[in-house]
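A single chain comes next, written as structure tokens; it is the form predicted alone.
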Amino acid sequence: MQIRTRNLYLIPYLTWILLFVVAPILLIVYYSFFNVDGQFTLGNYQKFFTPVYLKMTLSSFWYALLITIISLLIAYPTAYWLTKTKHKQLWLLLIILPSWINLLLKAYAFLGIFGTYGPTNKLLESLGIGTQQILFTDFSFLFVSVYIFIPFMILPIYNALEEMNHSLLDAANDLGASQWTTFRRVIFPLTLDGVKSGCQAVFIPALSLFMITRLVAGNRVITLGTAIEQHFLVTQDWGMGATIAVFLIIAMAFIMMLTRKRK
């Protein structure tokens, strides 16, 4: 009886996966089969793997490496920092606070600060450096991006912290170990599996970019998420949009399971 309740309880939850998980990820791979004549092709994968869309494909992971990279190196510190300071759920609220503004919202208030006459450049102005295009380069997109993936890479981290045993920390203190040790052999192991909840909360969506590629970065950062915008809406080629969403689809699966837990 217990059985067969638990099974109805899974019934909402199983619709829903083969609804907007499993009928989606079909549907891509079905188009992907097609070219834009609507005819049956393999053309659509030849084409992934010519030099354009590999380069495309590189130039994906790299910038998604960079901006998981700088966000891990941003949000360990920040994360320990909050488990030892006062007042948490308050610092905690305001790390999350921007996260619960749209995103257009938030890439167009960049457009603002970076512009040519936004705060910015007028700090540097008057600190005699003069106006620089900041906008449209890989700096602006890497920062924006960084700011906006970061509370994902804070949150997890901050649990593994906080869900640390501390005494084995007044442990490796006993044993004579130094800080650096104790971080290197006690820390950072006991929170490995925050880190890689993080990695994954921002390397997999941050392969996908593309409304930041378009506004911050101008266009001049190309993505796959960029590809998969320009053949659905502007050359209206499904197919190839299909077959690119196909392959970044396994990436994300892959990644997944590189950084899966251990038990």
The other form holds:
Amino acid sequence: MQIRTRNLYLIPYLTWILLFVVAPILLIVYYSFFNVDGQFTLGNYQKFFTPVYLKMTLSSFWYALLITIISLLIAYPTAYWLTKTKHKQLWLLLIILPSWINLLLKAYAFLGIFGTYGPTNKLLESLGIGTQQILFTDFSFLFVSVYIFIPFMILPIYNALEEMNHSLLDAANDLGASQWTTFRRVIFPLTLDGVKSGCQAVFIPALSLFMITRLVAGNRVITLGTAIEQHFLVTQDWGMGATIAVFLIIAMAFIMMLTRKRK
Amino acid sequence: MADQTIIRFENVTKQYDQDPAVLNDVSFSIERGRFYTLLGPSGCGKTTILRLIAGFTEPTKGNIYFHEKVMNDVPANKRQVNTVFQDYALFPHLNVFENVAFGLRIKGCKNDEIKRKVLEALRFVNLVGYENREIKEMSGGQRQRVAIARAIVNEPEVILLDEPLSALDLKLRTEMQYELRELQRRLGITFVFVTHDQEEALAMSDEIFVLNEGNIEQSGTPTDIYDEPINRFVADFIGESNIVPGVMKEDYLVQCAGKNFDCVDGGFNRNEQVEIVIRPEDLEITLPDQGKLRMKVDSQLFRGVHYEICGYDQDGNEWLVHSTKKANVGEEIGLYFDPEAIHVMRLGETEEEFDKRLEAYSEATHAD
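What does the same protein look like in the form predicted together with the partner chain, given that the last one was the form predicted alone?
Expanding to the full complex; the earlier chain stays at the top.
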């Protein structure tokens, strides 16, 4: 009886999963077997293994990797510093706050900030460096992406650091470890789960970025996300778009497995 | 004896910001191969002393010497002491072997040397065969042993133990008390043990420091401290006691509860106001007219080993008696005690003055 009522509570969740997770995935797989004219084909998969798409995949992974690494390099020290500050909650709020603002708005804001007549160029000019092309470069793409993803990296690392028993640091110190050794042998291994979660939360969405690539990178950076968008909205080749999506899903599943937490 | 001293505190004060001092001008020394206990209620500064020795914190004033060298600024990782933490602080990502090997690996010992030493340390704490266990697979008592092994494997001169038994249940705690004491004897390393449990302190120590509000109230062997507490705080904190006001009529004669009693304390002024201590187990129940005191039984608790009987004499002083004999609530009983059972405390006496007085009058006694 009790088990039955408990199962009842599962209904909303299962419905949601079925309608919005399982069904779309099945649809994507289904569409990937049809060409533009609606005929069954395996051609989309063949096409994916041509240099054009492989290069695109490689570049997607490369940029996602760069974004993840840069975020991690900034987020870890920040999270560490956060655990030491007095007003943790306030600082945390300030870091999370930007992630509540619409992505598109933030992207547009950067168009203004990095634009030819924007404040960044004004500053460069007053420093005597002169106006630079900042928008539509790798730099601006990485900068904006990191800016957008960094809260998702900081939070899990911060939580892992907070959860860590601080007498472990005393213990390491007591046993002769210097600060660096303590970090290497105790702090980092114990926050590895947080780092993995953070990398997951950054790398996976970064793989399928498309808005920023178009707005900030001016379509100079073509990722799998961009390609999917183009196929669905511009070339109307839903089959090819779906095929790329299938590979993206496989890649994500693979990454989730790689960054799985210890039991 | 001087070369036996390993650690010496000289007028050490520790103060955080503008708060009252956690430690107040404390001086003491710690010798090789003995078992020391820092005993006191929470917030008395005992853990602060431990952290000062370990090097996790620095004194605000005064000096800490290791082998007569000032060690105030030497960081924790350069000190020849190891700590067993209250929550054990074992590394959850390492197994038992690697936890114990941690200090040796940092020192850069060779692998076969590490293996030999770790296994030896594990044998010392009866954990042979547990090398490959994860920490979370170990019980509380076993974790405790791992923590001890992790400390002793580095062969420190002093091991600091911060209330290591407080998380264990009563039976295991008693077992570990024996084991710790035994281990200390076998290793011959100095142990500095922090606890708020007076029974633990009495059972294990060579020497106890009783601390209160950042001061050392009294130091001495367990029997010294139990039999001759220097003041009301120590008498009250170490064991249960009856403390009643009295007047010292002359040496070896004290008046309390309206009667004069022989005692063995001296060195007081005539008619000096004092406090007298009688331990509950030193009071013997007799028939009402055969005791030195009469009291009416107010309540009685069965404690297993003994009855805890509480009552009041005619003057309204409360008396606590531990007796294997049963009394009846509401009944009048007599209390008998030996002159040796009375311990007289001078009001507001420091440990130094106490020692001096003790010396002076025991010399006088011997001269007789």
